[in-house]
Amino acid sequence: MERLKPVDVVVIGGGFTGLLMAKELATRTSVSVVVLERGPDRQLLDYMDDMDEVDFSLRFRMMQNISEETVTHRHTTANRAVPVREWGHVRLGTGTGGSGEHWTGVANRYPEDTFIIKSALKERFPASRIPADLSVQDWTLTWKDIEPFYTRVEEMMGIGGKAGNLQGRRIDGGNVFEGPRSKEYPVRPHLQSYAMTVFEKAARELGYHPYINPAATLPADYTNPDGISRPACQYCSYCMLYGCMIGAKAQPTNLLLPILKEKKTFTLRNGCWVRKIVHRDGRAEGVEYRDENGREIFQPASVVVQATFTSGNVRSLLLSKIGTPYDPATGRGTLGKNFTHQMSGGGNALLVYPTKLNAFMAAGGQGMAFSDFDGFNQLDPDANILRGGTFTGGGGGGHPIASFGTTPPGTSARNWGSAWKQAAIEHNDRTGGGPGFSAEHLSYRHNFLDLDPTYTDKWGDPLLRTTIDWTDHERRMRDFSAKISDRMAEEMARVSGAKIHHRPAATTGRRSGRYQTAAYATTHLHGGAIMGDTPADGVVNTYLQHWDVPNLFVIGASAFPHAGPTNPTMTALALTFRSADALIERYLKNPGKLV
């Protein structure tokens, strides 16, 4: 094995959190920083002339090669896990920027009480209402602790939106249910499409409080505090699963790499497959990896930052034998505990509008939402659920292939043939559904991560095994969301003159039964290396420093004790800023445990 020259900090993973940590270190200190990224190099020029829908949307060009590494899944410990053989429930990015290159750009903060979820549930409900196998816990921090870091992320990205709670003052047109924010968004919200105006009018008619989604796809030209200038979005709709061809979408290659490339203390190495973190006597010594030619290499470092995707973070710690694996039977151990996947739902309605929607002209994150049912807001006692979620709709982004072929029930007996083709052409760009729903996925004792005893990756290392299933609580949440979504769809039809059809549940993508890996939900996985107030209830402390190995920091959504109701990107980056401050301002000056 080749041993390289030691560096001060090695970062595993060149995605959003890893490159943000590297940027903070490289611009605020003189330490040497090496980022190891498994996938290929990516940059803006790669996206400027290549928006092939078949290649990106169907063949998943920007995703991890599932033939080299995947995960296995089972519903319960009584089942045998089997490998996920094609991208279904999640889509994990690879290459410089990771999933931060192909994300949609929805840029929500979590609700204020998310961070004290266990305390909030205890205060709200009697013990008899809280499931015995619920394993939620408070996050080690509060809204007051994280809010300044949300602001830093929004200013770095140039998030477009409108405040709904500015320093405690409620403002119509923004999310009036959000936690109090210290500053207004740095950029105005996106322009409204016709579908957004229909959504807004219907929501107001029903007494809800709609707002334009906050988005990381710039509604106007913007220069951030680091001096990075980006142009306004051109509404091409190629955001989800694509890198932005002009740089309007906030992504690591246009926000962070331009700064890092100017720093002589920074090095990015692509094609590096990290296999384990080497440690001894409670201290990380570096990482072992294979380069693109298959050579075994050891990179010594004084500090290691584990910054891959949620599943990658947990698998790396398990393979490295750092921490105590979680045992659901006894509740002992923390590594792999509290695995969650954001819950989604909605109704079965299909609207056929009397006019074309021009849905092909859109921006990632563009759309409307209302948070009247977030958290404990307006929970129907008959629904028997503990938390609600956010309703969204009115967005566009229909690509030519993916958007073609939606027709009302009964239009054609088959989804092929001349009659179907004619109906598809007639209804093309005129259809839409009721609001979608995203909600908190509370953590349960039986949902966890560990190493699979049977299946391995291309190097012979065990795959990560996911044990997860929906409970009756998630199924009741979907039923609850369906009623509201269908009510909204009826009102949208009334205010727009659209015809409403109700599709069979099986055709809408709503999963009312078991957890599935075949149908896409979101790429929002959380937990497994959660933050805790003590080593007994967390893998990392409040600064994302590993409890057992103080010179190891594990950053990203793997630290979330449960899943919030919306996209986790802003929260993951806010926690990264907070962790970077602690590493730079405290640990590097006095190495040891941060308390």
Given for the second form:
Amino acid sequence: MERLKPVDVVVIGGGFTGLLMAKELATRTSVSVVVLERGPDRQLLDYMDDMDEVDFSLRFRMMQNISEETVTHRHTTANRAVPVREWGHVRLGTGTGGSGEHWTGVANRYPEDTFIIKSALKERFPASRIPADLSVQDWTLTWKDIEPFYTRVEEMMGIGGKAGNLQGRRIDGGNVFEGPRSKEYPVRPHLQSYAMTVFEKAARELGYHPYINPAATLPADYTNPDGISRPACQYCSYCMLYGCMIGAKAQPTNLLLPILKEKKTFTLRNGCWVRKIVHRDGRAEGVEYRDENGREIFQPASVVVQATFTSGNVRSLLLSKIGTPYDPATGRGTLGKNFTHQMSGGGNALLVYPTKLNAFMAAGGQGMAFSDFDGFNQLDPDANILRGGTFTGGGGGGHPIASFGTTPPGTSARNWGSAWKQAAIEHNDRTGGGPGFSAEHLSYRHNFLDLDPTYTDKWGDPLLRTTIDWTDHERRMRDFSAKISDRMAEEMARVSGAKIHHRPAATTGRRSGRYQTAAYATTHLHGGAIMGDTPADGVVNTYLQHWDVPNLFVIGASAFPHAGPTNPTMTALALTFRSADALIERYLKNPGKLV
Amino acid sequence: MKRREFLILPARTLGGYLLASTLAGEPFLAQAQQAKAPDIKIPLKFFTAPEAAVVSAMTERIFPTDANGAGAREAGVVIFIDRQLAGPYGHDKYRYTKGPWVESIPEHGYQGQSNPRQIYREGIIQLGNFAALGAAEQDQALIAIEKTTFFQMVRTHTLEGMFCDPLHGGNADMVGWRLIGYPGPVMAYRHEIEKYRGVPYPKVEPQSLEQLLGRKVPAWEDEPV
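Could you output the structure for the form predicted together with the partner chain, given that the previous block was the form predicted on its own?
Let's see the whole complex now, leading with the same chain.
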């Protein structure tokens, strides 16, 4: 094995969190930073060629090569896990920028009480209402601690939105249920499509508080505090699963890489597959990796930052034998604990609008939402659920293949042939549903991560095994969301003149009731290396510093003790900023435990 | 060396058109069209000629040419499928194919060992003399296999070949996009999104990605396997 010259900091993973950490280090200190990224280098010009649905939306050209590494899944410890053989429930990116290149740009903060979930549930419900196997915990920080970092992420990216709670003042048109913001969004909200105006009108008629969803696809030209200028989004609709060819979508390659490339202290090495963090006596010594030619290399470093996707972070710690693997039978151990996956739901209505939607004009993250049922808001006692979630809709982005073929029930006997073709053409770009639902996934003792005993990656290292299933609580949340969504759909039909069809739940793909890996859910996996107030409660402390190995930082959504109700990117990056501040302002001056 | 197989179609079958990108590097096609030859010979990358005839007939029942306009035949869907199966997708190059192979529950999706090339080959054999049957008999044969992995795959690929960018060999002359009024990839709608709010977008001549960029765009299926 070749041994390289030591560096100050080695970052495993060149995605959003890893490159943000590198940018903070490279611009605020003189330490040397090496980022090891498994995938290829990417840059703006690469994205000129990618307005192609087959290669990018259907064959997942920007994703990790799943033939080399995947995860396995089983519902319970009594089942045998099988590998996820092709991209289904999640889509993990690769290459410089990671999933931060192909993400959609949905840019919500979590609600204020997400961070004190355990205390909030305890205050709200008698102990008898809390499921015995719930393993939620408070996040080691409160809204006041994280709010300034949310602001920094929004200003870095130029998030377009409208405040609904500015320092306690509620503002119509924004999300009035959000936690108090210190500042207005840096950029105006997105332009509205027809479908968004229908959603907004219907939501207002029902007394909800709709808002244009905050998005990282710039609604107007913007220059961020780092001096990075990006042009306004052109609504081309090639956003989710694509890189943005004009740099309007906030991506590591347009926000961070231009700054990093100027720094002599920064090195990015692509094609490097890290297999192990080497450690001795509670100290990380560096990382072992294979470079693009398969050579085995050891990179010594004073600080190691583990910054891959949630699943990659946890697997790296397990393979490196750092920390105590979680045992669901005894509840002992922390590594792999509290694995969660953002909950989604929605209704069963199909709307046929009187006009074409022009869904091919759209931006990632452009859409409407209302949070009237978030958290404890308007909890329906009959629904018997502990938490609600956010309803969203009106987004476009219809590409010709995936959006073709929706027909109202009863229009043709089968989904092929002349009769179906006629109905599908007639209804093309005219159909929609009620709002979708995005909700908290609480953590449970039985949902966890460990190493698979059978399946291996291309080097022969064990795959990560996911053990997870929905419980009756999530199934009740879904039923609740269908009720609200279907009611909204009726109102949307009324205000727009659309014809409404009620489809049997079994045909809409939302009701299998069990966790599944075959069809897309969201790429939002959380937990497994969670933050905790003590080493017994978490793998990392509130600054994402490993409890047992102080010169190791494990950053990203792997630190989330449970899943908030909306997409996790803003929260993952806010925690990264906070971790970077602690690393730079305190750790580097006085290396040791920060807590 | 394997004998080269061709799909032979009447020159006017593909609506009288084939974009250059459909058959990159096959200049004789353009010549055939210029000469108004009665038949055109399309070199196949995966199928044998009889296999291509079966798949072509299947796609034409799934998305027929009829009173509602062009179908799989005009779009060249079988050419799209042939190229997909010849490339990394057909070979499962980007699928996790390590064993042990075990059957599992539907929530885990397709766990079979066969790659798309094998699924097609075996499925085509089961259909026997399908290409020679009349339309009604063909429909009955397809109804009988409607639930199979093979049929579902062909249906999915038929829609892909109808509405893909022509750089993949289907949607020849963008007949699929014309059917549904899809303008093709367009870089800027910023000044139109509010103007056409609730108003149908005007019928425009669609534009492919290669037309938009003015150069060749590499298709993933052409990556060496």
